[in-house]
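What follows is a single chain, given as structure tokens, in the form predicted on its own.
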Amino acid sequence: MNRFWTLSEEPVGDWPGPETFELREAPMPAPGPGQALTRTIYVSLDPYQWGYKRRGVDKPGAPCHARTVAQVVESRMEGYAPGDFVFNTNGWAEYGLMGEGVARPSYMIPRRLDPAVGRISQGVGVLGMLGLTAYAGMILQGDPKAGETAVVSAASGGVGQIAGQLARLRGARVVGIAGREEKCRFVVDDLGFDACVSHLSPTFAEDLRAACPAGVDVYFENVGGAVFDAVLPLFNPGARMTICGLIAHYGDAAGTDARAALMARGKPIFESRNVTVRDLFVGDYVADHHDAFLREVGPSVAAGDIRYREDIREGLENIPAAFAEMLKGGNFGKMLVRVGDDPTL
């Protein structure tokens, strides 16, 4: 049997509690013709996974989405056998099935990993989609320049703690905001961020404008709400600015346009700053950049020059509540959980 967390039959409400997943359980899958069935070894939360959730992308009686890694256990798909290491989207399920008929995200395409290359669990970190991510919206969007300053909410996050360290490996004075004390130490004593300021301060903006005496010429948001207002007023004519996430409001009702709302309040000083918005939407970069990536990060990764933290929790049973306390800031680097043997330690 193969057990698997869905959606139960309750409304999806703002925020997962215990009655929004059930476990449940459905016979092992078998592959069929240009098909692999895949053991997951680990499962990656992230929090635009509570945006698919909210958005009925995921329906009851399926797996959850979220991306994984996982070791092929039987095969028909050419060019993979078994043992092979995977990244694919197996979701909150032990056991799932990649290849020919297989939904997924058109760009979330399987792909082998490499153990010499780095640890597995980093080919849903740092080497996978969440470094391409924090690739195309700093060095592809923002374009930090030497001397400019660089500010990344959510630093100690999956994303922001590359982010940042790419900024910073391109010259660029780098400022981080993060929460607790701890995550602040691990932001500049770890990652090597000149700086970084806790949102939970009752002085917080004026903390960031210290830490900021120069203006902020990149900004990478992950959070929104008072963390974008606190920054706002500091952008310096001709600054960039990259939305990859707004999780301060993934909890609002549901219609609620944060985007649009967040534009709404920074229009005056995006126009006479002539200030550049983008949206980040990873899928857009994997055809032409993903390769580029690699090698740009992969030996930085290799030779220590980019570090990254992960918080790994253990069991299929814990994924629901470890999803949780990700989308309110209670982990402590890039959350995953280990839902089956890693041989590879």
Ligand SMILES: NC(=O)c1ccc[n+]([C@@H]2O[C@H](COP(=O)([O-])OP(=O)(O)OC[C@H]3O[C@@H](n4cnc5c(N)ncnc54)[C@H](OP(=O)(O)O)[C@@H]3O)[C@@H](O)[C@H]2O)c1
Second form
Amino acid sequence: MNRFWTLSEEPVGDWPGPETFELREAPMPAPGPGQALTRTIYVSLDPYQWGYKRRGVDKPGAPCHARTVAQVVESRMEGYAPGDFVFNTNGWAEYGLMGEGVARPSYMIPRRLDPAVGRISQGVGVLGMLGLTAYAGMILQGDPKAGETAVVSAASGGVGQIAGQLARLRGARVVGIAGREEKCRFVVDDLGFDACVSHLSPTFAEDLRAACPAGVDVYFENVGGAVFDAVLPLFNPGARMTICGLIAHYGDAAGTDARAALMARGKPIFESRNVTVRDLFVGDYVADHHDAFLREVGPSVAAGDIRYREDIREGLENIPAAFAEMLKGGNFGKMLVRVGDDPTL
Ligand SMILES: NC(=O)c1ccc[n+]([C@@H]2O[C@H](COP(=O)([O-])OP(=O)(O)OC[C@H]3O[C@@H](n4cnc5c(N)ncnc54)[C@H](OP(=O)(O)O)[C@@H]3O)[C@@H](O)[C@H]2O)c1
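Since the one above is the form predicted on its own, can you give the form predicted in complex with this ligand too?
Now the complete complex, all chains and molecules, led by this one.
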């Protein structure tokens, strides 16, 4: 049998609770022609998954969507053999099919993971779509120059860690924004950011201003809300802002347009200081930039010039709790749940 988590109903609350999900089992799926059966090793928990559930992309009864690292068990798919490690989208499930006719977001294309290149878990993190997200937003959009100041919110998270380190490698002064004290210390001591301020501090806005004495040239926005409001007055003329995510708003009432509200608040400064604001959707970059990103960033990860912290929880049973925790800042690093044995460890 295959165990998986599904929505128990269309989510009604602002944030997930224990009643939101239900553990079910179903007969093991059998691979058809062009398909492979894979065993999930790591389930990636990401903030966007709450949007999938609230917007009805995930359906009650079906496994909740997630990007996964898995191992091929049985293959009728050309180029994939039992034992291969893959990036795919098994969801919150112990097993799943990939290949011909298996539904998935168009840009989440299954691919083989080489354990010699990096830890297989990194296939959903720094060496996967989160790395590409950081690369697209920070390097291709933000384009930080030596001596400029780049600010990254949710700096200790899956995307923020990489975005900041990429800016540092470009020679920028990098300032992170994170929650608790130990996260801020990690961002400076382990990731090499020049400073990190806590958005939990009552003096957050002043702390940020003090950490950015020359203003802000590049802002990588993961959060929105009060964090955006503190960055806004610090923009230098000609600054670039990438809207990667607005996690502070993922529990807003249905129909609220957080991005529009943020743009309205920012408009006077964006216009008077000629700030370029760009949206980011990683799916737009997969086809043209994924391989180039891996060629450029992969060696820095292998050499330890880019470090990457993961927060790995254990057991399929613990997915809903870990997911709810991540949405409120309870993760420390990229959140993953190991649901099956990782033979590379
Ligand atoms: N545009 C794209 O294509 C794309 C792709 C991937 C991810 N994203 C977005 O990128 C952002 C970061 O994703 P991630 O995977 O790296 O998540 P993450 O940072 O690993 O986890 C979320 C973190 O957000 C912070 N946070 C949560 N609520 C907050 C609030 N109200 N105010 C301030 N900080 C808050 C918490 O960190 P602290 O404890 O430090 O506050 C939490 O740990 C998300 O908005 C996500 O949706 C976008």
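Whichever C-alpha set is largest while still superposing within 1.5 Å between the two forms counts as the rigid core. Numbering follows the first chain given and starts at 1. Model, not experiment: these values are computed from the prediction.
**Student:** Superposing on the rigid core, is the CA of L327 displaced by 2 Å or more between these two forms?
**Tutor:** After core superposition, the displacement of the L327 C-alpha between these two forms stays below 2 Å, so no.
**Student:** Could you tell me whether the Cα atom of G17 shifts by at least 2 Å between these two forms after core superposition?
**Tutor:** After core superposition, the C-alpha of G17 moves less than 2 Å between these two forms.
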